[in-house]
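Starting off, we have a lone chain in the form predicted on its own, written out as structure tokens.
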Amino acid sequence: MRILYHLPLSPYARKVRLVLSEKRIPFELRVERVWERREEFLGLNPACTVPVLEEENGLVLADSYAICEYLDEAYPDLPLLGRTLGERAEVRRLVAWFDGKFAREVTENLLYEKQMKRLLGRGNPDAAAIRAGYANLKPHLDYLGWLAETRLWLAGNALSLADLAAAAHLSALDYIGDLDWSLNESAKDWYARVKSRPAFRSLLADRVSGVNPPVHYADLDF
């Protein structure tokens, strides 16, 4: 069976399940606790992060973007990645938007912050970070919202890898309650839309031990 190594709420080991789902391609899920720093999954992936994907022919694959870009090319039947030269561009840019700048903002300011850096064992939350965190959100949900008004999704007229990032970020912060929907009303819409599809239903089932999730979150009508 192929297998995924992940964590629960990491953003990219989400974005790499949801592509999975989406393209219907089986795979067994395996939490992988990194800051074990257990010596097979080093031999996998010596940068010891997740996501790790090992392929049923044993072929090892790390790092979600290099995952996805895989995916899309081992199994084309579904494309996430555009059909034009200028949609795998458009496409390509918000990944990087969302699994950089936003991560950057947003993602590690308030989930690495309040989750996962007692884990790492890298000291307590960071107060001016989360602060950061929670004012570079605002901005981010408008971009996305005017992105969704624009477009009938977020890199144009198909489902794409863009959408899936953008959620896999939304998704986490969702859950440990961080986001306030109220902020823009075409973001909460757009997500509202890509929560719905039967690729989402495996993380909106997810919990993790001492951290419940608001309500709202696996409710598909919000």
Given for the second form:
Protein chains: 2
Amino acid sequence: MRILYHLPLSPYARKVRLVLSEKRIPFELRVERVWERREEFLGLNPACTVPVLEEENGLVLADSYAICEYLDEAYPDLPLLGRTLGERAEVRRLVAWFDGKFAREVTENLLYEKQMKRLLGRGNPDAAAIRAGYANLKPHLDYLGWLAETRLWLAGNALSLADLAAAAHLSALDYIGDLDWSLNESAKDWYARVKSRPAFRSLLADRVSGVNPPVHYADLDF
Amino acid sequence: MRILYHLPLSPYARKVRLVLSEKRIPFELRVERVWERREEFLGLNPACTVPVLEEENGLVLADSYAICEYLDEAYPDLPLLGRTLGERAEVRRLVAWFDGKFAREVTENLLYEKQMKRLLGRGNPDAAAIRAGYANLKPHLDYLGWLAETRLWLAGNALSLADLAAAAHLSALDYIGDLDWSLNESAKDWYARVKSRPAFRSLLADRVSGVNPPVHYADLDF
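Counterpart to the form predicted on its own, namely the form predicted in complex with a further copy of the same chain:
Whole complex next, starting from this chain.
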């Protein structure tokens, strides 16, 4: 069986889980405590990060960018990167926006400070970073809401990796109770649509020991 | 004429310049002072980062990931992402390694702290970050050197985007005099090979006002 090494709150692992599920590719999840730096895992990915995908034929893929591009090439039935060159550029621009800019300005300031720092043994959360994360959330949700208002999906007329990358970050932040959905109604409507897709079910069923999600987390009519 | 908006020391813009030159695609360089947040440029890329590529047919591409993937799809004559699924996964894993891990652990601690912070008006360089950048350089050069010893090019038998991404970061650090090439002989040999390619010439001819590169910067027998 295909194995995906992951951590339940990793937005990058969540993105790959969503891609696999949307494409109906069966896989088995295996939690990898990356902070333990397990020797066998370092052999699979010297960067010692999740996600890592191990295919049934033995091919090992590390890094969510490499994995998602691979999945769209190897399993093209439901294309998630767009069809024309222009569409593909827009999908990838937005994936980079969420995995790069949003990650740096919001996710790392909140999820990393409040959850990962403790696990990695890197000290206490930095209050200034957390404040910055909350402050950056509003303009990002406004941009997302504007995209959702002017297009059917974030990158255009079809669901794409851009939607899944964005939803992966937002769902992880929602789990730790850091998403104020009242900040932007259109962003909330878009998220409700993504969240109600069957591919999202496994993410909503996730529970991390010691961290309980808010009541609305798994509620499709939040 | 095709236009590439760039900054001379941006490793991401350098990577795209190398890809364009390797593929012999003609382009015109235009410096974009991103810290001025020029309205027309924000219209091209709301993230307000370089590189941005404007094609002759009007297609605008933002973010180096989107641009490089596009260039390999639109101009496939010299493929830089590998041929088989496994090769492509390895190229992309290493691109993510240099543009993600190396960027965070080395480039940002040195280039961002010493050059960009001043330009962006974000205060003085952080001495602890600079120390961390120097400390992280050695293990990274060792990994690069190990790849270069065990393979013809970093990702396998052919020159790929992995080499260009790595060389883009290293050349920017070399410009500001922050690369101690004595740290790893194999990494130095690999860099000498990449640096002597015709595609590298324009990077070596770059000069940034107020910052002079060390004597060896443009020397092919450094």
